[in-house]
Partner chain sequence: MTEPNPELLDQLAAEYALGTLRGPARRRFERLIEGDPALARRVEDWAQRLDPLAEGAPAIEPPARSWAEIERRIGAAPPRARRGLLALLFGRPTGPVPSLATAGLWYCLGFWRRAGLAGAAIALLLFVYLFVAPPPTPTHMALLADAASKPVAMVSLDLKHDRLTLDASRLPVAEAGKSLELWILPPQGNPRSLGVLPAGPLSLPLDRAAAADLAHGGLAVSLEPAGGSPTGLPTGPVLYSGAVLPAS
Amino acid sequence: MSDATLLAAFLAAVARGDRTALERLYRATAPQLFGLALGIVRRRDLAEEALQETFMAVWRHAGRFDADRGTALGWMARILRNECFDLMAKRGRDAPLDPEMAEALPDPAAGPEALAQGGEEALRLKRCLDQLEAQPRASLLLAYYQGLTFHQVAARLGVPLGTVKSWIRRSLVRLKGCLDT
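Single chain coordinates (the form predicted on its own):
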């Protein structure tokens, strides 16, 4: 059973109210999600809070996960990303990253098999990203890899907010189509 299938099975069990499945899901994904949260909010306390809120949302809404629309980890990462943005809106984002905290982060390095598979997936994603036009690709990368809000992306690129939203929405659809082929 692949990791993605296992995580989807955990989510299905969580949707049925299985607390053990939630614990297993937490153990399997928390280090990655915490690293993602820390990269967005840049403060350990906010990252921990975002992670906690994410798992509370997962507990409440696990039944909404649709494996046909994406991976379990991707679904959870989207929830986490939204929680981070909500927290930043409430408390601010500009606090510097604590060096001690950065050293305490779990090692995200994967084993050789996972690296090989991840390398293939990364190449495939890069090929699909390269098929996008420059500005839509830039808006997508700013939003998902740098964690900027749509407003921040619009300001950075000097284009209207609606344009950024359209670019990102269309780019995600094109990426999904490309990755599904």
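None of the values given here were measured: they were computed from a predicted structure. For clarity, a rigid core is taken as the largest C-alpha set superposing within 1.5 Å between two forms. Positions refer to the first chain, counted from 1. First, how it differs from the form predicted in complex with its partner chain.
- For Arg27, the Cα coordinates differ by under 2 angstroms between these two forms after the core has been superposed.
- Taking 2 Å as the criterion, Gln52 does not count as shifted between these two forms: its C-alpha moves by less than this amount when the rigid core is aligned.
- When two forms of a protein are overlaid on their rigid core, residues whose CA moves 2 Å or more are considered shifted, and Leu175 is one of them between these two forms.
Given the form predicted on its own, corresponding form predicted in complex with its partner chain:
The text that comes after this line covers the one chain and nothing more.
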């Protein structure tokens, strides 16, 4: 029984209103989701808020998760990232970063390495990501793991906006080609 199927079973139990299953789901996924939220909102208080909102949404909507269409963690990560984007829109994009957080921020390039420990799908995605060139790949990962916009990625990498846009768009098309074959 893989982690992914276990998480899906927890979600199925949560959908029936099982609080114990929600707690088990939390214990199993909160650290990773919190890490993802921190990468995007870069403040502990906002990351905590996003995490809590995510689990409230999971509690209310677990029945809408479909195990045939994606992983439980992936589904929760989608909710979390949306919460993060909403929070940032609400608080203003320039909310000051927690200086300690900026230090502790993980290197987005580490993401795909960690994928090697994941399930079959993760490994497949890692192989496809590995086929991209370094900078386009970094742009895409910065967008996902740090929630950066095209503008912010361009500023971070010190390249023109148009370049970043075409890197990311081309990378997405190549990923699709690689994953869908």
